[in-house]
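A single chain comes next, written as structure tokens; it is the form predicted alone.
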Amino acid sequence: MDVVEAYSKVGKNGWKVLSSIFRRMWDFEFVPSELIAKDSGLPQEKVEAILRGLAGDRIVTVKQLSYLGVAFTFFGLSLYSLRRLVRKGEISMIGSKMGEGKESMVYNAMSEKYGEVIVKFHRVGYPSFKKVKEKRDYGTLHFTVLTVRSARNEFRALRKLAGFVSVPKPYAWEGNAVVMELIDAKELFKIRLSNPRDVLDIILDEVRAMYSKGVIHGDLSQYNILVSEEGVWIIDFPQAIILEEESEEYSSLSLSELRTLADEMLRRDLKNILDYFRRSYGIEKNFEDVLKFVTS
């Protein structure tokens, strides 16, 4: 079942139950069914029947603890995030799946506000997110909370950079979903450049511009740089560091520790790009000279 089919299958009471799970998942790894019944105004027996149906469609996971608890699956969180986007008028039609990886699932979509867009559904993929543990009354936070934070982090980074750095325009964020501009271009690793030195210089200019805005990509490589005859775009910012803003992803770090981490991530980003152009095109650049250019 895809998101379109599932969207049409969830009824009014089903959405009430999912809304309660989303509201309560910040406090419980598995949300007690008693609280869902209280929030939704539905009888306990009705809630449990709805939960069984949602679990059968892979929208939620039900777990018997000292209470009956429930949590979103990645598919369920994506479905509910889409629902929020639709109800807020950000998306009018969801299209076909454009791609799927370890960290995200991407659909094309139509928006009455923005025209043709993409909707990127985040999922936890980076070790730095998987290791986050926060104690609550019923244990640690569920991974879906970290996934929402990942989407929010990307949206904040794109919003800070848009108009200044060549990145997709961010339009909306709900749950684990980010709505952004559709870029008609291909990943760097999929094409053979006729002007690789020029493209490398453009990429380094963009990294320098990001650095000047206090943003470190943190996972830059040939897989998240798009290239076309019109230009170069940098995408995928779920673990970006935004030095001038508080970030829950790195809230355990002091400012000095965060800057040290940002420096390490910047060095890794630059090494990835320089290594790729050296291997693929035989282009050699002195790393320290490039680092000095980016940070000057």
Ligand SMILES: Nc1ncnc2c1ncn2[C@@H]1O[C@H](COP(=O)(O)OP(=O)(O)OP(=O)(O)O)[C@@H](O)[C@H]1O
The other form holds:
Amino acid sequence: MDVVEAYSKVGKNGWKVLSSIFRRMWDFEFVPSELIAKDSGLPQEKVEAILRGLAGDRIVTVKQLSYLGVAFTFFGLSLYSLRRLVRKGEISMIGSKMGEGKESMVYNAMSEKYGEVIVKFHRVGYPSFKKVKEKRDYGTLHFTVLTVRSARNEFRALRKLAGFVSVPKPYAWEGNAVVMELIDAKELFKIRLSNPRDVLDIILDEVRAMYSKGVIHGDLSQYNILVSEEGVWIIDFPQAIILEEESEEYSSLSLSELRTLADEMLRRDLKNILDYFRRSYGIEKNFEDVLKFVTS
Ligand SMILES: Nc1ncnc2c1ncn2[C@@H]1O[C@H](COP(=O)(O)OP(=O)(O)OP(=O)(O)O)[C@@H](O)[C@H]1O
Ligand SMILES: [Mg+2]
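Now show me the form predicted together with the ligand; what you just gave was the form predicted alone.
Complete assembly follows, chain above in first position.
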């Protein structure tokens, strides 16, 4: 079932149930159905019947523990996040799927406020760095909580950078969904540049501007840079480090550990870009010089 079909199928009580799960998922890996009954004002049997229906449509998963518990699936959380966006008037409705990867699902959508936009539904909780992963204690948080944080981190990074760095304008964030400007451009790896040196210089200028705002991308590559005749855009920020803000993403690290990690991530970002331009266009640049330029 696709998002639009599912969206129209969930009834008023279904949304009430989902809204309770969203409210409670921060405290429970599997939200007790009794709490949902309490939140929604619906009788327990009715809640259980609705949950069975939602589980059949893969919107939630139900688990019998010492109590009957329920959690969102990725699909269900995306659907509920979409609902919140629509109810708040951020978008009118979702359009067609532009891409689906391991880590996100991207749709285009119409918005009365912003025109044509994209909605990115996050699928994974960051950070991707193993080191940080080991340090993090997820406890019994459900993965959906992490995807929400991941979406929030992307939204924050974009908000911090918009106007200073060439990124899609961020419009809204709800749940695991981020609404942003639709960029009419292609990924760097898909095109053959006629002016690779200029494009590389522009990218390095952007990385420098990001750094001056205290943001390290952390997953910069030919896959996360969009290019057209009009210019260059950096996308895909869920794992970004935002140095000046306290961030739940990296909250297990001390400030000096965070700086060390930021430094490693910046080096890796630059290495990815320089490697790509060396391999694809034979452009050689001295790594340390580039690093100095970006951080100066
Ligand atoms: N603002 C945008 N405008 C146009 N296209 C976009 C925009 N944001 C993302 N896309 C498209 O969606 C793809 C995936 O987006 P993004 O890189 O942000 O997510 P991802 O986490 O890398 O997802 P995946 O797991 O698919 O790689 C991009 O490679 C790009 O083609
Ligand atoms: Mg990407």
